[in-house]
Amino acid sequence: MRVRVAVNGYGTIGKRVALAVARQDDMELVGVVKKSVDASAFQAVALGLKLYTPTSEDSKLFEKAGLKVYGTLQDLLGKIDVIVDATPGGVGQQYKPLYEKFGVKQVYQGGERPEVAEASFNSLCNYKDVIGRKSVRVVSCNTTGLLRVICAIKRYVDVERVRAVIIRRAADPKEVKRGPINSIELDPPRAPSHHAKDVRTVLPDLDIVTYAVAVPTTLAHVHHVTLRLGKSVSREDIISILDSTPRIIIINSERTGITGTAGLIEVARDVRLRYDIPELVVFEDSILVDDREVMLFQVVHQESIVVPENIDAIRAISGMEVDPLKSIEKTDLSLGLTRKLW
């Protein structure tokens, strides 16, 4: 029996999660919820998705635009097992009482405060801890990237301390009102940034400090990460660990000629839907190992990295799969994720 899923919010993350759900053979996408009539609403209909609206008043706007509406959010909640809330940050908290009234399980995004859910979630780090929970929060794109590299290494050697500088894109490509900016901005000016605190919602005992700056680009985030390990390792050890971990891609700049985000996106344009890169990309050439200290550069595609985590979160809270690696493998195969982009 397939778990019945709906997505509330059909923006940058919501539309990607919706299509990812539709590709799972153990899930049924019952519908998506949109509040505004825009190009993505017409796209959803063209893809055969069933549109719902927050209220009946919103439905009138869609019907006036010639878009068929199947009901309101409340109508939809009566038909599903799991709701993925991909609404703007803070809105999910407002919807939570309604979700609970209908008894549906909930998956929130990193824009919500951690308290919105019973636990924050990352597939590699704490999948088993959230099995059967009523609600989880998939952490933000940057936090997801940090957790992937930390938990990949933690499977083999203790990670005692993490220091990271996050070089943030100024805005998503479509956000014309926000940027790009003609500056490199401290984000926030007062250290540390919030990302370390968010990592600790999944790994509460980790010693981690993060700084962040915003730069004039829209393509992706870049992290410089320094990890202090519990024992000595070699550079070859770290490369082998990362290369064998799902959802991490190792890029050799000398061999491929790819030295930054533009090169990665150009390759992804040729082989991926919407040039998405849900994997964490680590530049092999940047990996330095000195006894117990590891340093590297990694790339986070902010529009898509959390999408596979949402699918795994649905499986975990639904109790559909108790083995995290089996869920990760199933999700990745369905989404066409491979070890390389070429």
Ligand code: NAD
Contents of the next structure:
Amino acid sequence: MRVRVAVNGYGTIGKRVALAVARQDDMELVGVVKKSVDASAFQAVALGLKLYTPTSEDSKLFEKAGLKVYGTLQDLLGKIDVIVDATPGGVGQQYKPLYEKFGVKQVYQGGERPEVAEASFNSLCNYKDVIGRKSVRVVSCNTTGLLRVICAIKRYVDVERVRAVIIRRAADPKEVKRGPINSIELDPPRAPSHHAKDVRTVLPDLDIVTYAVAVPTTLAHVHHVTLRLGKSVSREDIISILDSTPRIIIINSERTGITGTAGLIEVARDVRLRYDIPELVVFEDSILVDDREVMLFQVVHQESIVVPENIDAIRAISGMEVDPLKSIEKTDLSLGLTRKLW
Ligand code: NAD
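Taking the form predicted alone as the starting point, write out the structure of the form predicted in complex with the ligand.
Then the entire complex follows, led off by the chain already shown.
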């Protein structure tokens, strides 16, 4: 039987998760909840998705714009097993009592406080811990990127300590009012940044410190990560570990000419839907290994990296698949994530 899923909040993350759910043969996308009438509401209808609104008051605006509404969020909650909440940070917490009332399982996003859910989630790090839970929170894009590289290496060698500098995109492409537009802003000025704390919601014992700056770009985040491992490794070991891990792409700058986010996104424009890169991209040429210390640059496409994690989270809490690698493989196959851009 397919698990019945709905998405509340059809924005940057919600629209991507909705389409990803629709591609799963073990899930059914019952509907999406839109609050405001905008271009993506028309696009959702054009894609054949069923629109619901938070309240019947909201639906009047949709009907005025000629958009068919199938009911309210409450109507939808009566028809589903899992709700993916992709509303703006903090709004999911407000909806939680309603979700609980209807007895649906919940997947929240990284903008919510960790307490919103029983556990924070990353597919590679703690899939088994959340099987059958009532609610999970998929951690933010930056945290997902950090956890991908840490847990990839942790599968083979103990990771004792992580230090990372996050060079954060100022805004998503559609966010015209956010900045900075001409500054490199310490984010926040007082170290450390909150990302380390967020990583520890999944790996509570990890020694990790993060700094962050926000820069005037919308394409992607870049991280400089330094990991101290439990034993000495070679550069070849690290490349081979990363190369054999799902959802990680290794790019060689010398061979491809790609030296940053613009080059990467340009390739994705040619080969990917919406130029999404849900994989973590590691620049091979940036990998330095000195005994137990590994340093590298990695790229996080903020709009899409959490999408496959949301699909695995649905599968884990529904108890449909107990093997993380099998869920990851199924999700990645359905989304065309082949760990290669060409
Ligand atoms: P967004 O603003 O693009 O989308 C949110 C959507 O929710 C909008 O369509 C908005 O109209 C709708 N909405 C607002 N109030 C609502 C309500 N009361 N009921 C139903 N819908 C409502 O936001 P986003 O970037 O998709 O972020 C969603 C969540 O995902 C946040 O927790 C955010 O922190 C997290 N996240 C965002 C990114 C990113 O880079 N954009 C990456 C990872 C995680």
